[in-house]
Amino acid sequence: MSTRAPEVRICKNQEAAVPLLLQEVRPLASPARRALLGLATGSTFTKFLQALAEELRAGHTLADNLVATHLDEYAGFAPDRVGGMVHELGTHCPPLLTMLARGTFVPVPYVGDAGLLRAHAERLQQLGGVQVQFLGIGRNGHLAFNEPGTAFDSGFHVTTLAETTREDARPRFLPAEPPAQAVTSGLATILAAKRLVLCAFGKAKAAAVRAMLQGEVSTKCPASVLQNHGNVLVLLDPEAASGLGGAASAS
């Protein structure tokens, strides 16, 4: 268990952020390393992947010297299906659909078949394992799609979404109702990344910050197991910190 607790930072807003995220890319994107990111999708990290995208274009961060992959994908949706987690990373930051055409960019498998999942876990292995995860908490204290109740060593698997997930989830597939199933990272999965960086922005995740951040390392919020890391980058803005009783640093 580590002893080094999760890093806290405050941004002014969510635009703030962005340059902070930017930074963990960077160091990746080098001929010598060419490390593997873990991208996150959804509201949170709208900004920040239109400014990848900025980046890639421009070659500041070269998109022949990063891999990368992402978090979670809905069943049954292959990466041009609207409303799709490659769909999602790809109409804000289309580079990545070059890298997936090279084979550089290696989405989550869209269905859960046993052998696929283990194939997919074993090619981040090849990669070298994922450097640097992003990730964003869902109300109810998720990671990925590690709803409530998900075991600490879960890998890759085929879960059902909870119906706060699925509320979140409804703008983006109405006038249809959202999924009710995704293929996701386990946790076990997400602790094996080397550095963790964490967004959470609104007032509506306040409890889930202060659950994951100042509660007890439980599945009742998944989100928890954080604290059992050792290196974690928490970026909050004002709202989604006004829960919290302790320091945290400005930026």
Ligand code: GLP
Given for the second form:
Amino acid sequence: MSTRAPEVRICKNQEAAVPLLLQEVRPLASPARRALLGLATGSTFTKFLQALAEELRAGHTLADNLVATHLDEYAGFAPDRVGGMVHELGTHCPPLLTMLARGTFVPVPYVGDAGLLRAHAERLQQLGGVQVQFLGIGRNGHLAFNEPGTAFDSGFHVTTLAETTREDARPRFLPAEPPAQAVTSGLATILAAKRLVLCAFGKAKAAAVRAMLQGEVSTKCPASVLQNHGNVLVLLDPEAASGLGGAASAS
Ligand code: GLP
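Okay, that's the form predicted alone, but what's the structure of the form predicted together with the named molecule?
Once more the chain from above appears, this time first in line as the rest of the complex follows.
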């Protein structure tokens, strides 16, 4: 348990957060370090992923040395299946698909077999563990697909999605129904990363952001577990920050 509260920075909008996110990524990809980056999905990270794609196409150091993974996958969604998380990452950042083929992008298993999940967690350990983990937040305070009620000591597991999560995901699956289950990184897995960088943009996230930063630490708001970490940066736009009292620095 740490006493260092999350650092909160207010950015004008999602675009303004991109340079700060790229600054987090570049030091990981030095030839000497090749430290593991944990990516996140969701519309929150679209502009960052597009910028990362440009940087991977342009820069040899980053392209040669970046090693990455991500947080979660819909059950049954192989990397090439539309709607899946790896598919989404590859759509916004195609160089990740080259990395996938080369083994430097490590996908979350899309089948919740216990042996596969254990092997995936071990693979991340062999790569030194996640150094910087990017995170979004659900309207209900979820991190990855750790819905309210998930134990703080959870590792990779299969989860049943909350109704609000399925509602928010509905447009990407139309005319089909959104999936009911996913494979997700657990809260203990997420907290094991050396540094966490959470982004939230828009009014719909304001209540969850307030509960995360100023509510009690409780499984009712999974993201409140970030208060226990000690090396957390939270990037918000003014709307996502609108429920907060107190100081935050502007970028
Ligand atoms: C999904 C993902 C989360 C993400 C959330 C928010 O539920 N599993 O990792 O934080 O969506 O998505 P968006 O950024 O689209 O609001």
